[in-house]
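Just one chain follows, in the form predicted on its own, and it is written as C-alpha cells.
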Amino acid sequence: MKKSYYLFNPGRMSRKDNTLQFIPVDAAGIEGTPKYIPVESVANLYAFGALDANSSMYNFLGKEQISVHFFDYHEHYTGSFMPKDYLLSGKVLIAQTQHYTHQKKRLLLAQKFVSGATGNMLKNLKYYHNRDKDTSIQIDRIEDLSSQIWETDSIEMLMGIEGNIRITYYSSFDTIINDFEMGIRSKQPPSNEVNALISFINSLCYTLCLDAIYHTQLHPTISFLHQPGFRRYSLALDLAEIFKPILSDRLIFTLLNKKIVTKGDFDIQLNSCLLKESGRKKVVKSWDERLSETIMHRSLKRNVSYKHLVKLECYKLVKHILDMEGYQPFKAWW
C-alpha cells in the first residue's frame, strides 16, 4: 500500500534503478547514509528542509504520478510538483467552470462548503460540551450564525459569515484544551503552540485535499467558496474546509491533551512558535495514524479510512456539477 514520505533533513534525492535514493546532508556539508525507497511504496513526499533534486529524478516522480509538497523554514506550505495531469475529461471541466460562472451555481455549493464545515464544527463542540467542556456560549452563537448561510446572496457575503463562525469556534479552544492558551489567531507566524499546531496540520489537511483532488476529473484551481487566483490550488481550499475540523482540530486537541506534543516540542522565541523536528516528527505520525482509521460508511455500508472521505467528497463534487445527483457535504454524524 502506498503511503506519504516526509523528508526533514536537507539533502539530495535522485533516481537509483527504478527506485528513489535520499542522501541527507548535515549543516557543515557532508553527507550521511543513503537511503533507499521503493517507488512502488510512495504515494507522495513531504519535503521540509532543502531538497536537492534534478530534472530525471523529477521526470522519475512524474511518470509514477507522485506528488512533491514543499514546506519552508516557517512551517508554511510553499507549493508543490504535481505531475500531469493523467484523469483529463473535457465534459467535467466544462462543467466545473459553469458552476463557477454561473452565479446561482458557485453560490450554491459555496454554501454547502460552509454548511458542512459548520456542521462539523458543531459535532466537535457539542462533543467536548458533553465532556464538561462548557461551550455552550460558542454552540449558541455558531447555530444563529449558521441559519444565515442560507440567506446570503452573495460569495462575499457568505465569507463573512464563514469567518465570524471561525473566530467564534477558535474561542473554544482555549476552554477544550488542557494545558496551553490559544488566544487569537496567528499564522505568520505563530505566536504560540496551538497556533503553530492549527497552521502546520492545516496544511497537511490542504495537501491530503490536493492530492485526493488529483487523482479524480476535477481541476484544483476552479473552485466555488475560495477565489481563484494565481499560482494556487484554490479547489483545495474548499474542500479543507469540510475536513479541517474532523481531521485537523480533533487531532490537535488529542496531541495536547494526552500529552503527545508537549511544550518542549516547540521552539519559541520572540512572537513566534514553530514545531521542532521531534514535535513534526510526532505530528506527521498521529496524522498518519489517523488518516489510516475507518467508520462505517453510511451509505456505502462499509468501512473507509479517513483519507478515502476525502477522495469521495471529490466523487460527489463530480456528480453535482455533472448534474447527476445534488451535493452534500460530508458531516460527521458520530
Second form
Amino acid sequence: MKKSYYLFNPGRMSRKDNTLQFIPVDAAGIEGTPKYIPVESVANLYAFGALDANSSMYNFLGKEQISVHFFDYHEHYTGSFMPKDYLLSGKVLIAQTQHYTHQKKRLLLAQKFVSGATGNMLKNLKYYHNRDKDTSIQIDRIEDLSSQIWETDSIEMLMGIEGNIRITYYSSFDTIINDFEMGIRSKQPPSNEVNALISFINSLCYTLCLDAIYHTQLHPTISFLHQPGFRRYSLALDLAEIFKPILSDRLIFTLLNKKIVTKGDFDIQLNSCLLKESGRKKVVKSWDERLSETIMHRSLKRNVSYKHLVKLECYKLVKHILDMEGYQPFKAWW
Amino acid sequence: MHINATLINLYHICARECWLHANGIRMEHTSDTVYDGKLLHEMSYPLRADRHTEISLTAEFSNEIVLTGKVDFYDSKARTIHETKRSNKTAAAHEWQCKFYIWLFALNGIDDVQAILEYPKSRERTNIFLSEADSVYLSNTVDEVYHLLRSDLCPPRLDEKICKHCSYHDLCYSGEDLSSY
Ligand code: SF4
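Form predicted in complex with its partner chain, following the form predicted on its own:
Full assembly next; the chain just shown is listed first.
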C-alpha cells in the first residue's frame, strides 16, 4: 500500500538508485542521519519544511508518478509539483471541455457539486443536533437555501447561494465546537484556532482531490463550479466542496472536542493564529488515519477507504461527461 | 482506424471494456497484476528466446481499417504462435485473439500457421486452428468493433460475474445508490 510522506524538517532529498534519501539539515546547517524511503511505497510527499532537491530527484518522482505538495513556513499551501499527465484520453479531455463551454452542462455539474456539499453539511449539522447541540436555525436556513440551488440560471447566482449556505454553516461551528470560538471565517491570516485548522485541513483536502484527479483521465484545470484558473488546478476545488464537510470539518470537530489538539498546539500572534509543529503533526496524523478508514460502499458492495471515495468521485465525473451515467454527488449516509 | 488483437480479445469479453480501452480510458495500475503479467511472459519460457521471434503484423482490411497484431513468440520453423495467459477465465476471448493472429498471418500470405494457447499456472495448453468459418466470423467481428469504436456512446454495463475481476470494476460500479436520495 502506498502512503503519503510528510516532511516536517528541512533537509535534502535525493535519489539513491530506487530509493529516496532524505537528509535532515538543522538551522545551523548540520546534517542529521539520512532516512531512506523505497519509492514504491510513496503515494506523494508533503513538504512542510524547506526542501532541498535537484532535478534528477524530480525527474525520478515524475517517472514514478509521485506528486509533491508544498507548504510555506506559515503552513499555507503554496503549490504542487505534479508529474506529467500519464492517463490522458483525448476523448475525455474533449468531453470535459465541452461540459465546461456548454453553459447548461456546466451549470448542471456546478449545481450538483453545491447540492452534494450542502447535503454533507446538513448531515454534519443534523448529527450534532441529535447530540444536544442546537443547530436548528442553521438547518432550517440551509434547507431553505438549498431548495434554490436548482432554480439558479447562472454560475454567479449559484455561487451566491453557495456563499450564503457556507456562512450559515460556519455560524454553527461555535455551537458544535466546545471551548473554542471561531467567530467569522478568516483566512489570511487565520485569526484564531478554528480558522487556522480549517485553512490547514482544507488545503490537505484540496491536495487529496488533486492527487485523485491526477490518477484518472480528468484534466485538473478544467472546472465547473469554480472559475478555471482561480487556482491552477481548479477542478480539485470543485471536488473538495463535496468532501470538506465529511473529511475536513468532521476531523476539526473531533480534534478539538476530544482535546487531541489543544490551545498549546497553536501559536497566537497579535492578529494571526497558526498551528505549531506539534499541532501540525497531530493534525496530519489524524488526517492520514481518517483517510485510510473504510466504509461499506453500497454499490461496490465492499469496504472502501475515504481516500478511495475521492477517486470514485472522479470516475463518476468521467462517466457523466462521457454521457455514460448522470453524476450524483457523494452524500454521506451515516 | 487501427484494430488490434487486444481489442478483439476485449470485445469478446465485454464491449464496454473494449470501448473504454480504445478511447484511452485506462485504469491506474494499483495492483501488481500488470507487473506480474510481464514477469510471467519473461520467466515462463526462458529458453524460448532463441528459437522464437517477436513479430509485428499489419494488414489493410478496408479503406478505413488497418489490422495490427504483435506476437511475442513465433516459431517460424513450426509455424506456431505461442500465446501465454495468466488465467483461463476468459478462455474464449483468448482463443479469438489467437485466431486473429493466425488470420493476420494468412492475410499476409503465410498459411498453415497454428497457435498454442498456454496457461502455465494451471499447466493447460490448447492448440488453435483457423477454419474457413472462423475467418468469416473474424471479418464480421472487425466490422462490429469498427462500428462500436466509431460510436460516441459507451456500451452499457455487462453486470456479469466477470465484472468482479475487471480492471474497470470501480469505474463501472461507482454510481451512487439512488434509493438513498
Ligand atoms: S466491469 Fe463489467 S461492464 Fe465494466 S468494463 Fe468490466 S466487464 Fe465490462
